[in-house]
Each structure stands twice: as structure tokens, then as C-alpha cells.
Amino acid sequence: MKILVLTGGGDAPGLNAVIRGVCKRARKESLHSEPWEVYGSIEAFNGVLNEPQEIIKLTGKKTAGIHVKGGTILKTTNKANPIKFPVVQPDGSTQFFDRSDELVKKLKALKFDAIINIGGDGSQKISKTLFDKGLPMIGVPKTIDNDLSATDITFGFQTAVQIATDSFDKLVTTAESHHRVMIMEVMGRDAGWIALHTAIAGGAEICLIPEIPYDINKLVKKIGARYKNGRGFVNIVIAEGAKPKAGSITASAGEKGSEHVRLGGVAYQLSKQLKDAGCQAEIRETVLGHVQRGGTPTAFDRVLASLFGVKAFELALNKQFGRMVAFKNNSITSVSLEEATAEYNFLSKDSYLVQASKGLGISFGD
């Protein structure tokens, strides 16, 4: 019996722990029943589509101890969507082609009994399409953004929050020393989970998230209330997808081959808006960027990712295809790929998390 494992989209701490979990559970099963072999496709589906193909056997030696390492030993890419596959043209432009039928044909020829796709919202939509085309797909949710609604939490999120909180703690002391406003920009795309968890953990005065557009004048008033005779300080956490009430997100064109815009730089936009609105305090900006994706996963993410890997193999063992592993109500379970991709996991304005944050004195600028 053969399983193919692949990692797609942005990297996240814990990917290697999932891979290891699948492999260790497969080896244990091989001791008691028919043998299982686990293979990995390099750079998501590119490993299958490339000529020659880049598919490696995941032996015990290759996966030993990898659960403590960030990134993914299988490498990853956000430019390998087989449904919208990017091809750079001679004039430098990019055109997208549907190569899913070609991919299905190649995978069927390789005779894998299960295909485990570890990835976020976009990756699981690909899983759903390929399952509908007859492939034995199983999904594992991965995103530091925590934006998959069918699972209570995704691995990588806690590590990203810990990294952001550690950085925020350092900014608090320098803000206090210099009586400054410190703006720290974190990732999250269209969801504010990382930003708000960091703001609560770090004790931020202001947290700006995509789900709640902010009023710049209310922010200036909030900041002013923190200063007396030029003394005081304010720490702000802003999600990369945050925007003012009368504005839009801060983004640039994505890299060649990417179907997504590139978010980033909103901290500098906010700084300018505050100054233009009359904020008298000194302001400094910090953009964490990809630091949040790197390094050793926290213990929580190692455990969650390992359990996800074991569960993914057991879904394959029981031929429960067309499903995604999920963590719900403190249990490891699974949901259909259709349910997994039905709804984006926005942070609700009416959620207890947001209301409790306001109770802690955190302003959202609304």
C-alpha cells in the first residue's frame, strides 16, 4: 500500500511533525498487517507534474527527529495550483491553465492508495476538486492564520502567536523608555486571529484587525488619552489585512506565478495616517513578516501536528477519503472536504474574544 504526502501554500511550524506522524503510524501498521510505504512530492503538486518527477520515499531515517524543525522537508510553494497553474509567457506576463486532468492521470498511473494534502484553505479546495475527479484525497489543515472554520485551531497558529508576543514584549519596553507609539504589524491575511491573540497576550492598547475597519480619529483620541505633558506610551498591534473605514487594504501585486496579492506595509500606512490626523507622539513601526513562519514549533503545535498526522493515516487505512482532519471540541476528528472549504474563518465582531478584549481596554478603533 502506498501513500503520497505533500505540503502546499505558505510554510508553517509543525509541517514536519505531520509528515513524521503519518510515517510513524504507517510503520506501526506495517508491523501488524500489510506493509505501507510513504512517499513525498517535492514542492506540493510540482513534484508530480515536473519532468522528471520529484517524488521521494519517506524512510525512517529521513523523518527521524524532524518534528522539532520548522519549515517542511518536502519544500512548499504557493505557485502550484493545478487548477490555475501559472505559466510565465515570453513577454513576461503570466497565464493560468487548468492542469488538474493531467495531474489526475499522472497520480493514477503512480497507483497511490491515498494522497494526503497538508495545506490551508486554497490547498483544501484543490483537494476537493481532485477528490471529485476520483482521487483518494485526505486533507490536513495547515495555516498560521487560523482561517479554516471547520477546525477549532490549526497547527502553526500558536507558534506564530508566541513569536509575535515575544517580539511585542520587547517593543513595550522601548516604547515606555522613549514615550513612543510602537506599531507592530503581524500576518493573518484576511483574519485577525494572530493580531488579537498577540494583543491580549502582550497587553496592547490598540489592536486593528481586518474584520473591524478603524476610524483614525478615534485612534488619535485613544493615543492622546495615554499621554500627559509629553509623557506616556502606546503599543499597537495591526494585522496585515487591516484597513480604515474609508480605505482599502495595503497590498502590492503578487510575485510572478502567484494568484494572490501580496499584503504588507500597513504599519507604515497607519503611521502616516496618525501623523496626518494630528498625532503628536513619536511613532515607530515594526513589520514582523516571515519571522512568524519560521523556527521551532511550540510544544502545542508539535503535539497537534503529530496527532493530525496519525489521524490522516488512519483515514487512509479506513479508506475514508474526501475528508479533512480537524480539531473540534478538544477531540481529533474529521470533516468532509466540502465542509472544510465552505466558509472562511473570520473573527466575529460579536465573539467573546472580541468583547473580552474590549473589556480589557483594547481599542479596535471602531
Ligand code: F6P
Second form
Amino acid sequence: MKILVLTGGGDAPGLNAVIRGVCKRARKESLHSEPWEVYGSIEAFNGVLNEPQEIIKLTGKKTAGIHVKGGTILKTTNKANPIKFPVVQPDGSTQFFDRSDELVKKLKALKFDAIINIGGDGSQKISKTLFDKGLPMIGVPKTIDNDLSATDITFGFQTAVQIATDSFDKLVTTAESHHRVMIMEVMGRDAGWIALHTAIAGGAEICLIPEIPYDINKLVKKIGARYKNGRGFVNIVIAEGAKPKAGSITASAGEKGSEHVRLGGVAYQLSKQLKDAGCQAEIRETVLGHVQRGGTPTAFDRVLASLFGVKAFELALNKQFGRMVAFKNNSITSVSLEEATAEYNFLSKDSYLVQASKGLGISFGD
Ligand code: F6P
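Please give the corresponding structure for the form predicted in complex with this ligand, as opposed to the form predicted alone shown earlier.
Next comes the full complex, and the chain you just saw is listed first.
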């Protein structure tokens, strides 16, 4: 029996723990039933599409101890969607081609008994298409953004929040020394999960998230109230996708070949908006960026990712294809790929998380 594993989209701490979980559980199964071999496709589906193919055997030696490492030993890309494959043309423009039939043909020829695709929303949509075209697909959710509604939590999220919180703590001491307003921008795309968890953990005065557009005048008032006789300080966490009321997101132009517009730089926009609206305090900006996706996963993310890996193998063993592993109501379970990709996991304004944050004195500028 042969399984193919691959990692697609942006990396997240915990990917290696999933890969190791699949391999360890497969080796265990091989002890008392037919032998299971696990292979990895390098750089998502590129390893299958490329000529020559790049598919490696995941031996015990290759996966030993990798659960502690960030990144992915299989490499990844968010620019190789087989359904909308970007190809740069001689004039510099990018055209997109559907290579899914070619991919299905190649995968069928390789005779894998199961294909485990570890990835976010985009990757699971690809899994669904390939499943509909007859491939034995199994999904494992991954993203630091925590924006998949079919699972209560994704691995990588906790690590990102921990990194952001450690950085926030460092900004608090320097904000206090200089009586400054410190703005820290975090990732999360259209969801404010990383921002709000960091704001609560760090003790921010203001947290701005995509789900709650902010009123700049209310923020200026809140900051002013924290300053007396030129003394005071304020720490703000802003999600990269946050926007003012009657405003739009801050995006560095869509990158060539990418389906997504690249976010980033909202901290500088907010700084300017505050000054324009009359904020007297000195302001500094920090854009945390990809540091949030790097390094070793937290213990929680290693555990979650390892369990996801074991569960993914067990879905393969039981021929439960067209499903994605999930963590729901404190247990490891699975959902159909259809459910997995149906909804985006926004942070609800009415959630207890938002209400409790207001109770802690955090302003959303609403
Ligand atoms: O989805 C994960 C994420 O890190 C987002 O939070 C962020 O907007 C995006 O990926 C960055 O993508 P890239 O690595 O392509 O710059």
C-alpha cells in the first residue's frame, strides 16, 4: 500500500509533525498487516507535475525528530494551483491554465492508495476537485490564520500567537520608557484571530481587526485619555486586513502568479491616519511579518499536528476518502471536503471573545 503526502500553500509550524505522524502510524500498521509505504511530493503538486518528478520515500531516517522543526521538509508553494496554474508569458504577463486532468492522469499512473494534502482553504478546494475527479484524497487543515470553520483550531495558530505575544511584550517596555504609541501589525488575512489573541495575552489597549472596521476619531480619543501632562503610553495590535469605517484594506499590489492580493503595511496607514486626526503622541510602527510563521512549533501545535497525522493515516486505512481531518468539540474527527471548504472562519462581533475583550478594556475603535 502506498500513500502520497504533500504540503501546499504558506507554511505553518507543525507541518513536519503531521508528516511524521502519518509515517509513524503507517509503520505501526505495517507491523501487523500489509506493508505501508509513505512518499512525499516536493513543493506541493509540483513534485508530480514536474519532469522529472520529485517524489521521495519518507523513511524512518528522513522523518526522525522532525516534529520539532518549523517549515516543511517537503517544501511548499502558493503559486502552483493545478486548477489555475500560473505561467509567465514572454511579455511578462501571467496566464492561468487548468492542469488538473494532467495531474489526475499522472497520479493515477503512480497508483497511490491515498493522497494526503496538508494545506489551508485553497489546498482543500484543490483536494475536493481532485476527489471529484476520482482520486483518493484526504485533507489535513493547516494555517496560522485559524480561518477554517470546519475545525475549531488549526496547528500553527498557537505558535504564531506566542511569537506575536513575545514581540508585543518587548514593545510594551519601550513604549512605556518613551511615552509612545506602539503599533504592531500581525498576520491573519481577513480574520482577526491572531490579533485578538495577542491583544488579550499582551494586554493591549487597542486591537483592530478586519471584522470590526474602526473609527479613527474614537481611537484618538482613547489614546488621549491615556496621556496626562505628556505622560502615558499605548500599545496597539492591528491585523493586516483591518480597515477604517468607510475605508478599504491596505494591500501591496497583487503579486504576479498569486491568486491573492498581498496584505501588509496597515500599521503605517494607521499611524498616518492617527496623526492626520490630531493624535499628539509620538508613534512607532512594527510589522511582524513572516517571523510569525517561522521556528519551532509550540507543544500544543506539535500535539495537534501529530494527532492530525495519525488520524489522516487512519482515514486512509479505512478508505474514508473525500474527508478532511478536524478538531471539533475537543476531539479529533473528520468532515467532508465539501463542509471543509464551505465557510470562512470569521471572528464574530457578538462572540464571547470580543465581548470579554471589551470587558478587559480593549478598544476596537467601533
Ligand atoms: O495565510 C497565511 C499567511 O501568512 C497570511 O497570514 C498572510 O497574509 C499570507 O500568508 C502571506 O503570504 P506570503 O507568504 O505569500 O507572503
